[in-house]
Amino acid sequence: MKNYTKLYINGEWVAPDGEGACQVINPANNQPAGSVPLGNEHDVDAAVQAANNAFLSWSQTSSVKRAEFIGAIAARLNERKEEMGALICSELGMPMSWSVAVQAGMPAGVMASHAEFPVEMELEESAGSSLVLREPIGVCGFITPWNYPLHQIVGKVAPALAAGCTMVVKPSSEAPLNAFLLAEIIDEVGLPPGVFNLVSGPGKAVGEAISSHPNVDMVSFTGSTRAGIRIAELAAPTVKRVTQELGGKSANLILEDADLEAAVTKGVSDVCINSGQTCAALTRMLVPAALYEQAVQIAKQAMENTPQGDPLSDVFMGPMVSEKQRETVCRYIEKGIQEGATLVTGGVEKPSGLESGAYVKPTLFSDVNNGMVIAREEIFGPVLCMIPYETEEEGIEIANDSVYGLSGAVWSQDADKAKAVARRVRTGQVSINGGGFNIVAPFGGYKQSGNGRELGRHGLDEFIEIKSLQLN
């Protein structure tokens, strides 16, 4: 059980101004985790403070000097793997095997992917009589979540760093602990003082404070869209820049050609991954009419085969994060039988044996219409609604008939189809035939799934400001 108690804060742990601390749950037995201090906008205005005075000499630094700082991280977030994905196991409920591959390796591997980035601040260009030069954006307020908890603050950071940015991140109060220890590893690479601070504590205290801080230049937010309101908000008296990834409500859209068993069967698998606390899940199945109630059964099938359980055990699935996000799925389900939807498998009901734990069966409603609650609102939990369409045409419009626009994913055994299809989607990113996730791709969403980009060069262009040269 890790239990911090101080804060990082100018290249030091500081003791807290704030007063008290967080408790972490293992969501799989409703024990203690660990638990961080709880910071207040005094913090953060030290870590503001931090970060300001080192942005100078560290947007200076050479290139080379940064992306050897970068690899360095990258290095030690490798070596430790096993540990980080233990750690972010018992505070989130992902499997074992999962948490190391997932959540500790995946992000060793993003930080890696942009030691090659910072040289590219160096470039110029010409426009005209001008030089176009890039420069750093400042100081940088990161705020994260807990589905993904080292993954989202990496892919700020690494970025970030690139660039020649200092920061600020606030992560999760659900699950902060891995944060501590990248913070661990950054003082351990002798990261420059004020370059990286960490302030944990409420989003109300220190959310807020970083969003309105008049000396942060940009903010960076991964989570609800109805928080990612409130922080653009708190930021437009500054007109600080806002990139924000919220959530997502996306459509798995099986065209008649498809390969139906590996299209469902794959769909399946992205729901239940990491109990559903997914922005990116494809929650909505589309299926055309003639094909649908064959695709029902092999869903049906698929998600009574899911093992799921204890964490630490050998299986796919784990609890939700908490009893409160538990509960919310839960809520759902209800609502989808209120609605009229057909409850095929799953429910409200914990999984026999797993009473003790947050818990919820994989879930799947067919008989679902787009304009059911279900289908239109982020569950976040593993809960998929399957719909029925007719044509082509009205399979695309189904996808795009949402507030969202995250992801998507279009299944068909002609590829040049898919692609032509994949484009009228209107969603940042859309997998093709089961593509997978890429960490050098720009990942983000339009409409109410949030603006600007992460990951890959496109993820750099958040970080950096154009300056003009007016040459004679």
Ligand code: NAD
Second form
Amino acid sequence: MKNYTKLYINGEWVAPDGEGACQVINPANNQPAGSVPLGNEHDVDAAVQAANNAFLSWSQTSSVKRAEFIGAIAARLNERKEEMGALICSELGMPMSWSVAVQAGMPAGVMASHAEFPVEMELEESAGSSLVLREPIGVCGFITPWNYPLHQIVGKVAPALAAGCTMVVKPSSEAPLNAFLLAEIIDEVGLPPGVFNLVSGPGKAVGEAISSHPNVDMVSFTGSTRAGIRIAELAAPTVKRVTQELGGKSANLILEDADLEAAVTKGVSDVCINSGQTCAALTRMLVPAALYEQAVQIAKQAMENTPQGDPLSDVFMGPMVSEKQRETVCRYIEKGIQEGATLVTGGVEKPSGLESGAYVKPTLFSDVNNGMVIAREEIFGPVLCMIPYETEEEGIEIANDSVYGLSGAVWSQDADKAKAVARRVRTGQVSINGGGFNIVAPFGGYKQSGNGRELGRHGLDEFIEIKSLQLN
Ligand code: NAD
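Given the form predicted on its own, state the structure of the form predicted in complex with ligand NAD.
Now the complete complex, all chains and molecules, led by this one.
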């Protein structure tokens, strides 16, 4: 069990000004997993000051040197992958093998993929008589959630380092331990003091202080739409750049000629992975009416066959992140039943033998229409809504009938047709016939799923200011 008592500010572990500790609970058994300090607005001030002081020299560090630091952090993340995976398993509850691969391995890959970007900051272009330059935006504040906690931090830290920005990171209170291990790694590789600072604590105190701080140039936020709106409001008076990666209610559009078995089974595993706590989860499955009953039976089988249990054992699904999250998900399950959807499998009772953790059974609703609350709001749990449609046009219409626009999927044996339909889905990414998440492709949302992109070259752009030299 890791009990961190200090914050990482200006290249040192320092005692916080804020009092008390944030207890981290292992949701598999509701026992303590560790703790981190509860920072406050004075700690944010100190961290922003350090980031400000470090900015000038870090932004002028050669691209080769910045690439070396990024490579060194990636290598250490990779070396400590098992330890990181176990830590995230203990705070989040994702099964160990998945946690090592997805929660620890993927961010190591994301960090490594950014080593090629520092040199891009040197690109210049001509525009008539002007020379157009790229410069780092400055001091960045990063506020992140718990569901892919390290990935979401690294998706911001890596491009910021590449661009030459300095930063203050505030991790979630549910899964903050991984951020402290990252800080240890950053300390080990000798990143210059003040470039990376870590202040844990409540969203209200620490997150709001970062969002409104006059010396922070940009806030990058991942989390709920509710908090994202609040952060944008707080950032407005100081005209910060704000990027937001928010919620989703993504549609899995299965066309008439799709491989139904493959599409439905993959759709179920997509909703169950990380206990459904995935912003891009395909939680609305849209199926041609003629194939609907068959699809429901395939989904039921797949859900009931999903191994669930102690994250330290060989299972696909563990608990929710917390009892609180379990309660939220159960309220939605009850709502779905009240609204008249058919509960095909799952429900609000804990799975037998798993009563001491925050477990929710994989849950399937049929007879859902897109107007129901369970089809409109993000549940953030292993709950799949199956919605029938009559024509392809109607399927696309239902897919787009959401305030969100984060992700989606289209299945058809005719890949060209699938791509044509995908172009009409108004979301930041669309998986074609099960195409997987790609760490170098831009990720982000349309509509109320956010602003801006992370990962790859487009992710770097968010951290760049453009300067024109008007030549004579
Ligand atoms: P959350 O919004 O409650 O918290 C996210 C972070 O914001 C935490 O660090 C929290 O402490 C902080 N925060 C909360 N209120 C704040 C405030 N008033 N001011 C400043 N900071 C504040 O979200 P969560 O419950 O941790 O995460 C789940 C949500 O995140 C889901 O809605 C999910 O869809 C979304 N999410 C989106 C993406 C994406 O890339 N689009 C990725 C992962 C999660």
